[in-house]
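As C-alpha cells, one chain now follows by itself in the form predicted alone.
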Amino acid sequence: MRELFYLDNGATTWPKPDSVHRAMSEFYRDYGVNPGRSGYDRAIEAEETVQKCRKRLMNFFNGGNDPDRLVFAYNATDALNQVIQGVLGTSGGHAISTNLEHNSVIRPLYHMDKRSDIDVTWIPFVGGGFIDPDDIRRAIRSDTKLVIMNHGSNVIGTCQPIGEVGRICREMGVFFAVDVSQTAGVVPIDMQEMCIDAVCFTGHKSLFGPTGIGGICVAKDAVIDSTRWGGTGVRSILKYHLDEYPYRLEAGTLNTMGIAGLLAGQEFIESRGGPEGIHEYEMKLMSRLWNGIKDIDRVIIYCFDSLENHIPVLSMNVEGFEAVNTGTLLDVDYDIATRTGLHCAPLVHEQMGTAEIKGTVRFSLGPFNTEEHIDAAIEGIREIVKMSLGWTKSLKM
C-alpha cells in the first residue's frame, strides 16, 4: 500500500499517537467494568481513570476547581444540542450565532425555532473571516438567552476573539456556549479569562482521543437544563433525575475506553509543549503550504491573508474545477487526502459564494505531518493547474 499524505486533521486527527492506542487497550482489557455501579476493586479503578480525566480537562480548559462539571457527552454534536436545548427551553426567546458556524449547531438553532418559538439573529463575518464582537453587542436584545460560537472556523480556520465576545456577554448577562471542535489542543482555551459559560469539545480531533467521546466544560456559575434522563447507578431510589453534576448532563453508561484515550491524548499534547507547541509546529508547516500555492495562476484561497489568528485549515479552489474532481485528482493521482464540499457548515460557503460551486478543498494539518506531506500537496496543486490549462486550452480548439 502507497503512503497516504493524510491532511484532513480537521475531521479527524490521524493517525493517533501510539500512547494513546496503548492506553485504550490496556484499560479495556483490565479495567473494562462499569464505573461508579459497584464497590469493587476494578470498578473503582475504572471510575478512578474517569474521575482523573474530568480533573485533567477542567484544568485544561481552566474551567473552575469543580471537576463535576465536566461532563461527558458522545461528541461536540451531543454537547452542543446539550447546552443549546439546555439553556433556550421550551419558552421562547432569543439567540445569537454565527455563519461560521457547524451544522452541529445550525441545525439544533433551526429546529429550536421551529419547535420553541425561538428567534436566532445570525451574525456575518467581515474582513479575513473574524466576527466583529460590536456586532454581537448590538444583536443582544433584552431576551436573548444565549450567544453561540465557534472558536475556529473549520472551513477558513480564522480564529475569532472569543474573549472579547465572551466579556460583552458577561456583562450583558447572556450566556456563552463556545464551539471548541477545532482549536481544542490546538489553542490555549482559558474559561475563566474569556468569560466563557460552556465549553463544548470532541475527543476525536487535536484532543488525540477515539471517536465516540466529547463533552461540556460547564463554569461555576452557569445553569444548563437536563434534557435526559435515566440511569447513573448513585441514589437509585429516587423517581426523577439527579440534578447536580455531572449527573444532571450525563445518564446511562460512560463511554470508558474513549475516557481513557482522551486522558492519554492529554499526556500526548503536553508531551508537544502543550496546545501553544503544537499550534507552533501545524502552522509552520501551513506557512509551507500557503506560500507555496498562493501563488500559483488559478488557485483561489479563500479568507486566509494572513497567518495571524489562524489555525492549520486552508480551503481553496483551482479555478474551472468543482472541488470535489480536485479532491479526487489530490487522492488518485497524488495519494493526498483532503475534505472537499461544504463541510457542514452551509453559511460559510453561502457567504463566500462557493456554495453554488459544490464547496472547497479543505486543507487541514496535525502533528504527525511533515515538509514531505505539504510539498507533495504543492507540487499536486501545481500539477492540477497546468491540467487545467491544457483542458481549457483543447475546449477552445
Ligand SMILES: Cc1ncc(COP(=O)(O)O)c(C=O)c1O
The other form holds:
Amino acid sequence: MRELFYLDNGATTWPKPDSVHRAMSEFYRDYGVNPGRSGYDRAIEAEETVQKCRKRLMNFFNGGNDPDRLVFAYNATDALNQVIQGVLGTSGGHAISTNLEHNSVIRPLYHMDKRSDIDVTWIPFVGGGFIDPDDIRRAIRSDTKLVIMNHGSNVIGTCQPIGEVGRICREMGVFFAVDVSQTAGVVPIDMQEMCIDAVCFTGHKSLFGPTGIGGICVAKDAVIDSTRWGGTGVRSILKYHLDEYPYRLEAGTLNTMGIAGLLAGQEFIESRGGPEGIHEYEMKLMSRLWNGIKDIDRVIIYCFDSLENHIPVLSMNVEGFEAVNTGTLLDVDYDIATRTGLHCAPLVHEQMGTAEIKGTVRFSLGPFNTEEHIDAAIEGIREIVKMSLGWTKSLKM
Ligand SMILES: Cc1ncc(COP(=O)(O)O)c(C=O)c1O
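Given the form predicted alone above, I would also like to look at the protein as it appears in the form predicted together with this ligand.
Below: every chain and molecule of the assembly, starting with the one above.
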C-alpha cells in the first residue's frame, strides 16, 4: 500500500498509539467479562479498569472528587443528546447555543424545539470565528435552562473563551455544557476553573481511544435527568432506574474494551507532555502549513488570522474549485487524506457563505504527522492552484 499522508485527525485520530492497541487486546483477552455484574476475580479486575478510567478522566478534566460522576457513553453525540434532553426536559424553556456547533448539538436542539417547545437562540461568531461572551450574557433570559457550545470548532479551529462564558453562566444560574470533542487531549480543560457543569467528550479523537466510547463529566452539583433506563447490574429488584451516578446516565453493558483503550490513551497523552505538549507539537506543524499556503494566489483560508487560540484545524478552498474537487485531487494525485464538505456543522458555513460552494477542505493534524506530510500538502495545493489557473483560462477561451 502507498504511504498515506493522513491529515484528517479531526474526524478521528489515526493511527492510534501501539500502546492503545496492545492495552485493548490484552484487556479483552484477559478480562473481557462483564464488569460490575458478578463477584468472581476477573469481573472484579474488569470493574477495576473501568473505575481506574473514571478516576483518571475525572482528574483530567478536573471535574471533582467523585469518579462516579464520570459516566460513559458511546461517543460525543450520545453524551450531548443525554445532556440536552436531560437538562431541558419536556416542559418548554429556552436554550442558547452558537453558530459554531456540530450537528450533534444542532439537531438535538431542533428536535427539542419540535418536541418540547424549547426556544433556541443561536449566537453568531465574530472577529475571525470567536464567540463574544457578552453576546451570551445578553441572550440569557429568565427561562434559560442551558447554554451549550463547543470548545474548539471542527471547521475553522478557533478555540472559545470557555472560562468567561462559564463564569457568566454560573453568575446567572444557568447550566453550562461544553462539547470538547476537538479539544480534549489538545487543550487543557479545567471544569472547576472554567465553571463548566458538564463536559461531553468523544474517545476516538485526541483522547486516542477507539470509536464507540465517549462520555460526560458531570460537576458536583449539576443535575442531568436520566433519559434512558435498563439494567445496571445492581439493585435489580427496584422498579425504576437508579438515581445515583454513574447509573443515572448509564444503562446496559459498558464498552469495556473502549474504556481500556481510553485509559491507555490517557497514558499516551501524558507521555507526550500532556495536552500542552501535544498542542505545541501540532501547532508547530500547523504554522508550517498555514505559512506555506496563506500567500498562494487563489487560496482562501477561513477564520485563521493568527495561530493564537486555535487548535490544529484549518479550512480552505482553491478559488474556482469546489472543496470536493480539491480534496479528490489531493487524495488521488498526492495521497493526502483531508475532509471536504460541511463537516456536519452547517451553521458555520451559512455564516461564512461557504454553504453555497459546498463547504471547505479541512486539514486537521495529529501527533503522528510530520514536516514531510505538511510539505506534501503545501506542494499538492500549489500544483492544484496551477491546474485551476489552466482550467480558468481554457474556460474563458
Ligand atoms: C465539535 C464536534 N462535536 C461533536 C462531534 C461528534 O463526535 P462523535 O461522532 O464521536 O459523536 C464531532 C465529530 O467530529 C465534533 O467535531
